[in-house]
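Here we start with a single chain on its own, the form predicted alone, put down as structure tokens.
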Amino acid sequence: MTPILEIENVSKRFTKKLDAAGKIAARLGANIREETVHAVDNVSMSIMPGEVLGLVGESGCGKSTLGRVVAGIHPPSAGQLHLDGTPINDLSAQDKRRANLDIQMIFQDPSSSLNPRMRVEDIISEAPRMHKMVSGASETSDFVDDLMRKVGLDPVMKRRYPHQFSGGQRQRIGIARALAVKPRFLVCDEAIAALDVSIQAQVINLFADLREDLGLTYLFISHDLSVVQHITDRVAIMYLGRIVEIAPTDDIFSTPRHPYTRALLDQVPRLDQRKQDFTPIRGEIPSPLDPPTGCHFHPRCPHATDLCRQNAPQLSTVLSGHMASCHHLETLGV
């Protein structure tokens, strides 16, 4: 089966240029230079049709940036994306427009991602009207009503503004807006993180229902490992812009191979380990302005050697469908 999306050696960097004063200061000998954030560093992975791939990592690891690259919000600094086996950059203008509609994003904070001056019916119908997917007031109204019912909202409320809804309802509006252009792939960027726990369960169930009803594929970005374990088929672990491990969800939680994955899972509270003393991962995540040489995790890894400090490990197959990037996989094997 051809992957619906293939990410090939994708990197994303953000460079802050020097202003006029900075350039003058640099010429006069001041220790000032352009700053480059290495947000995503040479990421490669594939996502199959109908799959839910979880993307997990600490804050600042680059997972949201990767999601925005996948959704077409940020162009990659290097590498390319393949949709249905074809590089997106090689598509015709018409096919590229369809590809942009095929991949939609649901943002973390529905309060800031919805236009407060637009009514809900206009928020949901704006893109379909622009792309001529609906025409006429009657068809547009019926289209909005159907989408609102599909995400669990009463169409009677479609004339209201976003501030007149609860947080969970606003997130449902964001989901309806994403579904309005009939996408095949949704990037969910911490889509339930801003919601109450009880509402989180409802939205997770909604994602599962939409996946079954519409045949959707998800890139589910989250820091909540319990949610990821519940909803995903595979999990990719990200650290400082790189994928360090990717495997089926059950394998990640039962037999993690990378030291960083093990450290993350050790921090998850469990009822059968009430008396366990939790020890946080030592040190802080390094700055993406100046990432470490070699393996990015080596300053915090208890197994690091000179090889780790000098050479970056590549993702290698541990078992069928299970890959990890560590120089000491055989030593650390379980």
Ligand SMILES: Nc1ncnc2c1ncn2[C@@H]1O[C@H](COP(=O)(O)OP(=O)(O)O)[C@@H](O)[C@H]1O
Given for the second form:
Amino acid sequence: MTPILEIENVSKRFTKKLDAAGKIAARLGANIREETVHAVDNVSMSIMPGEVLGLVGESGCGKSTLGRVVAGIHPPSAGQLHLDGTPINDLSAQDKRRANLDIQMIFQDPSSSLNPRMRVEDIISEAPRMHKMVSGASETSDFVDDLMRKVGLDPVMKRRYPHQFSGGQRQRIGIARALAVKPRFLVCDEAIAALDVSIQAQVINLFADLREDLGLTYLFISHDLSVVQHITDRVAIMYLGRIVEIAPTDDIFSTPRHPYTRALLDQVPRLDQRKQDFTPIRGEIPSPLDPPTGCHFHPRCPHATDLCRQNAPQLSTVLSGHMASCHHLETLGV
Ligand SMILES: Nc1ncnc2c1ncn2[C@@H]1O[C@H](COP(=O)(O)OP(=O)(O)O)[C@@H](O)[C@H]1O
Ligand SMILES: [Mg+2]
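Same protein, different form: I have the form predicted alone, so give me the form predicted in complex with the ligand.
The next block holds the full complex; its first chain is the one shown before.
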């Protein structure tokens, strides 16, 4: 089977240019330079049609940036994306436009991504009208009603404004807006993180239902491993711009191999643990402006050796479908 999406050696760097004052100060000998953030560092992975892939890691590790590259919001600095086996860059202009609609993004904060001055019906129908996917008042009205029902909203509310809805309902509006252009792939970036805990499960269920009904594929981004446990088929663990482990979800939770994944799992409170003694990962997450040499995790890793300080480990297969990047996988055991 061909992956719906293949991420091939994708990197994304942001360079912060010096402003006028900075340029003058630099010329006068001040120690300021242009700074480059390596937000995503040579990531490769593929996602199969209908799959739900989780992307997990601490804040600032590059999850949103990778999601935005996948959704076509940021062009990659290096590497490329393949859709259905074809590099997106090689597509005709028309196919590229369709590819852009095929992959839609759902954001964390529905309030800030919905225009407060637009009625819900206009928010939902804006993109399909622009792309001539619907025309005429009655067709548009039916289209909006149908989408609102699909995401669990009552169409009688379609003339209301976003502030007249609850947080969970606003996220449903955001989902309806994304679905309006008939995407095949959703990038959900912390899509439930801003919601009340009681509402989170409802929105997760909605994602699961939509997957069944519409055959959607998901890249499900979260800083919280426990959130992805029940919804994903596979999980990729990201640390400082790189994927350090990727495996079927059950394997990530039962037999994590990378020391970073193990540390993340230690932070997840488990029902079967009466005593909740958290062992937070020691040290701070280093700055992506100045990442550590070798394995990015070595300054925080209890198993680090000189090899780890000098050479970056590659992702290698530990079991069919389970890959991890660590120099000491053999000695660490299962
Ligand atoms: N548009 C941008 N311009 C400059 N730096 C950015 C931009 N977006 C993200 N970054 C930087 O890239 C790194 C990764 O950020 P992000 O992808 O948002 O991480 P995450 O979603 O995992 O919290 C951070 O250091 C962040 O400051
Ligand atoms: Mg983010």
